[in-house]
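Taking the form predicted alone, here's one chain by itself in structure tokens.
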Amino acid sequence: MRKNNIIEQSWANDLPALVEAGLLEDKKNLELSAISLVRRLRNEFPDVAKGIAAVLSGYSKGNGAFRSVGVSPPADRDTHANLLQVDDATRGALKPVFDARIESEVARFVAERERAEELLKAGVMPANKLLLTGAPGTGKTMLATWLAQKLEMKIAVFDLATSLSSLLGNTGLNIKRIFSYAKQESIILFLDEFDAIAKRRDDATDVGELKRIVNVLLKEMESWPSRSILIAATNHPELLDPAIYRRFDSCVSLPLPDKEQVIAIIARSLGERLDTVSPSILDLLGEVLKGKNASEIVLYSNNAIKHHLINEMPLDESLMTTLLDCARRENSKKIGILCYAMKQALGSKISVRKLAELSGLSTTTVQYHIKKGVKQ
């Protein structure tokens, strides 16, 4: 009898917090209190724990009575411009090409979302906030879109240009409104250029209102519900307020592609045409284009395909011509180095005359670069 009294007193201590969170419409703390009850009750009162877990699971998936109906995305009250671009047509979204480390981090986040019901029944909150960092073109937006497709969720993109009102007092209100909308929906809220609204509060160059916006963000992120996902992306993680980092379940830094990933991106872009490309050309492209971002590599591949189709040129030749065109635009000194690299990769398959034709250099100049490269 005494043991049961202790158990009842233990879970009864959660009830005031549960009631308070409900009255304040604090969904995050309401969930946390309910999860705590599941953990405390599952041994002595398994049926009650199972019932609470079922409610949590239904809420996390946006099922039944929890599914919002006809909720319109918010608009700026002054300009009437939409603050969010909501898209539920993410079919065909491609997964970015990542190394094994990033693949593992992404797979872990997906696994937690796909097994959210199981985790909630065990009294554990699944991951629901993800921070993506990396240089432009490394696949942050592409990954957010692919996750929406993978998890079969709508994605809402926060238009920071619209939300950062000239009347700064409205910006905090806009942020509250988009978070309120996203919390009602089972949705992915994607915040690109996150550093624009989540800057360090010790930055002396920022006005006080921007610091208050960070406080609004922190409060909204604290009450983020399990059924929605928040993904933020930034090219400048060093600008973010330290407290913002602690609000995310996972922070994933996306690097620029290495040689193997460059080849994988080109191969996917070329599709069935890949069979006509020499392996030595692919190896050369991987070496020359490593360090470029994925967007640049895809653009290069698409330009090569267009050049191949329009000029009825062999794809190998088109890939080389496009590569030389890129080098010519970026740095003319690279053309000679590329001629040497192409000769090394293809050997007798390509003549000095052909390299001169593709590069626009004289045969004498091409020969000079080849000899210079061999000596080095």
Ligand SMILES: Nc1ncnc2c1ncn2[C@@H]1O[C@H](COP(=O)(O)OP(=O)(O)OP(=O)(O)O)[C@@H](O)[C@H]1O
Second form
Amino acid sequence: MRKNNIIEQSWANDLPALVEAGLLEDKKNLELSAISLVRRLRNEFPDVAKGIAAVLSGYSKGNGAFRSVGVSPPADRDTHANLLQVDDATRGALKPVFDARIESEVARFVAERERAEELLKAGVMPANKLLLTGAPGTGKTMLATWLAQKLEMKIAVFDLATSLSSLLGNTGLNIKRIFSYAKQESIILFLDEFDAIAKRRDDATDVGELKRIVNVLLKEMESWPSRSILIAATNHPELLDPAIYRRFDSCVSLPLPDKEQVIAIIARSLGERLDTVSPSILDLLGEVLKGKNASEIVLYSNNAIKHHLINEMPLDESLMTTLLDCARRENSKKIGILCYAMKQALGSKISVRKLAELSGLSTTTVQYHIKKGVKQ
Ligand SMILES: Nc1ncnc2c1ncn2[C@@H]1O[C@H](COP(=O)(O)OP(=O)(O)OP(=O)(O)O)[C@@H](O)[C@H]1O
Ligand SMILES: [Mg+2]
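Would you mind giving the form predicted together with the ligand, to go alongside the form predicted alone above?
Next comes the full complex, this chain leading.
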């Protein structure tokens, strides 16, 4: 009897928070209190605990009564411009090429989402707020789109930079409306150019309005429900307010591709044509292009394919010509080094005359670079 009293009291302690969260429509705290109740009631009142867990998992999947019907995405009150770009059928989205470390971080996030129901039943919250950082063209948007496809969820994109520059006065309100839409639907809300808003609150250039917006954002993130996913992307994580940073469950920092990923990205772009490319050229490309962003590597590969098709040139050759073109545009000093690297990689398969033809240099200059390279 006494034991029962203690247990009853312990779970009864959760009730005021549950009622308060319900009245305030604070879904996150409502969920947390319900999860806590499941844990506390599991032994003494297994049926009640199961019942609450079933309600929680139905909600997390956006089932039945919890599914909102025909909620349309919000628009700005003054300009009527759509605040969100919603895509509810991401198909054919490719998974970005990542190294093993990022692969496993992404896999862990996906596993938590795919097994969200199980986790909720066990009384723990699955991760639902992901921060993606990385230089431009490293796959932040690509990853968010792929996740939407993988998890079979709609994705709604909110570009903070555009919205902030044109609608500063309404931004606080717009953010509230965007979050309230995203909380009703079971979706991925993708906040692009996140640093535009999530600036340090102590930044000297910060205006009061911006501070207010950051506070709105913090509050909205606090009450983000488990069934939806929030993904934010930024090229400037150092500008983020530490308070905002802390609110993410996971932070994945996407690096520039190393040699292995460069080769994988080129191989994917070339598709079946890869069979006609000599391994030494691929190796050379990996070496020369490592450290460029993935977007530039995809662009490079596509240019080489176009060159190959339009000029009816062997792919090996168009890959080299395109590489020399890029070097010429970036820094003409690199062309000599590239001629040397190509000779090293291909040996007798490429003549000095051919290198001169591809690079636009004279045979004497090519010879000079090859000799200079050998001496280095
Ligand atoms: N890791 C990657 N693997 C393969 N392709 C990639 C990868 N990252 C980027 N790409 C290619 O570059 C294109 C642009 O990438 P994406 O838009 O995802 O970059 P981003 O990190 O969002 O850049 P930004 O900061 O400018 O928004 C993609 O459509 C894809 O073709
Ligand atoms: Mg992007």
